[in-house]
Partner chain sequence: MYLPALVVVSVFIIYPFLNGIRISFTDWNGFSQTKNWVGLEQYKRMFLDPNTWLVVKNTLLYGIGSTIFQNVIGLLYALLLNKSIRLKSLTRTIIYLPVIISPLVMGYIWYFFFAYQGGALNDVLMLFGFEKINALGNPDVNTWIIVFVNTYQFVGIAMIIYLAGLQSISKDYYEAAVNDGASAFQKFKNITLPLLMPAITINVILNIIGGLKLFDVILALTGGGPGNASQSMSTFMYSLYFSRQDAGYAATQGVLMAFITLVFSLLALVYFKRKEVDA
Amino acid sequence: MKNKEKKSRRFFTVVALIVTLFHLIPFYILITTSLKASNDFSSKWVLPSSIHIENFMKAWEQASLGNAFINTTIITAGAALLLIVFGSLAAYPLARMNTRLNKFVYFLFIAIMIVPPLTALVPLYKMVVDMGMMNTHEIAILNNMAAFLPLTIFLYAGFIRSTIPKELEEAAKIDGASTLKIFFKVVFPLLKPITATVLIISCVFIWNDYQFAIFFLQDESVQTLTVALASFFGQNQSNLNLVAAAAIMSMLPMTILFLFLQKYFVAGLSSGSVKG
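Could the structure of this chain by itself be given in the form predicted alone?
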């Protein structure tokens, strides 16, 4: 039995290494391309003969990444903050009060998760134009918050039901604490794992959002990284080393965020999936 277990572990380890290798190949090509000179036409598999760090500075200036970074950070941080506040507040009564209305609302949010956000693009675009909110950070924040709110509520509600004991809230209620005070003082501090999960999932998708940004943020002053990169790629199809450098810089913030929060990520997902 022990030999069989060792063989199966080795097999799965080899499979995991192969899968990891396949995922690392695009990053290897991206890094080697970003470090090559513009007149270096060697194979993408070959390491650069000399390292050209100036590609990153050129890409930063030519693609106007500074402004795009600021816009994307404002939109991502604003939407993530609203998602955490409103998502957790909405999930708490849905998880604790088992009424017919709450069940209906909960399953309604789950049903909304199935609907692709782009199906609402035409009426949403008309409404945004009528409200005069085109090319504003506010509309991008609200759009992204609305798109990810059902998933956020689903994750928070599952985590509260499966992880946080009701006895803690009952003890606080006996001490005279109000419902809001119980939530913010007792429940919310225990939501760190699922909050990290929500942050990673929402921030990565909002940071990389293109479908809403290309329609609602058409002015260059409010362009996000994805729109700026797409425009930069169109102008530099023969100069891929600069495009690769710009792509690396644009993905660094989310990579760092994931590295900091990864220990909470799996814990949040696994705990929240025990009870639906």
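Numbering follows the first chain given and starts at 1. Note that the structure is predicted; figures quoted are calculated from it, not measured. Think of the rigid core as the biggest set of C-alphas that the two forms share within 1.5 Å after superposition. Compared with the form predicted in complex with its partner chain:
Once the cores line up, the CA of Val15 ends up 2 angstroms or more apart between the two forms.
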Given for the second form:
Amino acid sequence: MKNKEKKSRRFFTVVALIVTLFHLIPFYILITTSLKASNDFSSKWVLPSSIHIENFMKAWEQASLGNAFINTTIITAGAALLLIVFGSLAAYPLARMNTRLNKFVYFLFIAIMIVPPLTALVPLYKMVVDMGMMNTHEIAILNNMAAFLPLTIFLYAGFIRSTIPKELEEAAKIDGASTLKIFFKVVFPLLKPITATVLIISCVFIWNDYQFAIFFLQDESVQTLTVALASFFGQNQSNLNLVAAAAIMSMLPMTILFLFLQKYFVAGLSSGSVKG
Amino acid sequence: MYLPALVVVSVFIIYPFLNGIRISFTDWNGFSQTKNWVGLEQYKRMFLDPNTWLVVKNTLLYGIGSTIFQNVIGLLYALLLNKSIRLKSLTRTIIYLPVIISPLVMGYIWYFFFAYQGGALNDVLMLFGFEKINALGNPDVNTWIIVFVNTYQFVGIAMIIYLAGLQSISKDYYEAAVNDGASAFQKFKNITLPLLMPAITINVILNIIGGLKLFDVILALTGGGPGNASQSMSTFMYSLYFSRQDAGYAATQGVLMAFITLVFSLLALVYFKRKEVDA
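The block above covers the form predicted alone; next, return the form predicted in complex with its partner chain.
Time for the whole complex; same chain goes first.
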């Protein structure tokens, strides 16, 4: 019996190893490509004969990544912050007070979650032009925030329903605290785990946003990393080493954030299925 | 307290969406001040346009194809990583790392793999004496590559949700089944699968919504081409508006896209929710 267990453990470890290696292929190709010289036409599978770190400096300059990093950071931080405040505030009454109106509003948010925001592209674009908000950080923040509010509310409402005890709020109410005060003093601090989840998930997706950015941030001064990368790729089809280097730099911040906060990321992604 | 949130989604999603329905009945070009009411003209045009059906077919392939692959493979990965094996957490991390990378960048990464000139795939094919293939330029193949890349990127989410589901199943069930002499397959079919239904529902819904709105990865890999061969509804709408200044028609396509997404998500939701009750 013991021997059989050992054998099966070894078998499944080998299978997992093969799966892992397969999943690493694109990363291997990306990293080796980024380190090769532009006149190195060796196979993508071959390791670089000499390491060309300067590709990263060149790509940083030529793709104006510095500017794009600042824009992306402003938009991501702004949208994530507003999402947490507006989203948690909205979720609280929707999770707690089951009136008919609240049920309808909750349903409305869920329905919006299903229909892609891009279906309203044409009128949205017209509206943004009319409001004079083209090529501003504000519009990117507002669009991304609107797109992620339904998911945020869904996550907060589920968490409040399943884990926050009502008794605490009732005690505060007896002491005469207003609903808003109860929310910020009593409820919000208890939402920390799900706030962490919302923060990570929304940061990752807003950081990576291309759909809104390509429509509303066409001016070079406000362009985000994805837009900068797309135009850099367009100009450097024959010089993929630089594109690979730029791509690596653009994904580094989220990769680091993710590796540090993995626990919350995984908890958030799985909470939907476990808690219903 | 939900008023601020409601105002934001009303201004940036609900109002534009309703306004889009209005624009879909006009011949607006997206820039001029004049737009003429043309009634159902754009809808007639949409139904007669062979591109519409090609694009709808692609979109459904992306949506349903990715959903099937992500769920089957995600479940297999979860079953594998639920066993006692070495390097478990490292394997998990590597499988869901792509989730955090922008789909646009993911498209470029796989472009390096599938490219005709100097692509990693063709290097292997030539090594074994085969002809180079133009995978991204071949309409029969490139739509499947897009499904593949989307699956590769997001299979980690399905895996995590299935792992969470597996870990919430009590060991007692399996012990009882072993005492009754059940085989591994019987245990899977009669215990694991029914109790995993809530996880299946959430995965299918997430994957369908994600797959039907595929955009960035298509632009990065094929640009929707050759011609319109790999275009999804999102990229088609984008090209109608920005390249062809056909805003009224783009809005009509937007209405169709919203309709299709809603119908398929709701069908999946109702179907899988019903299964949950049975289990």
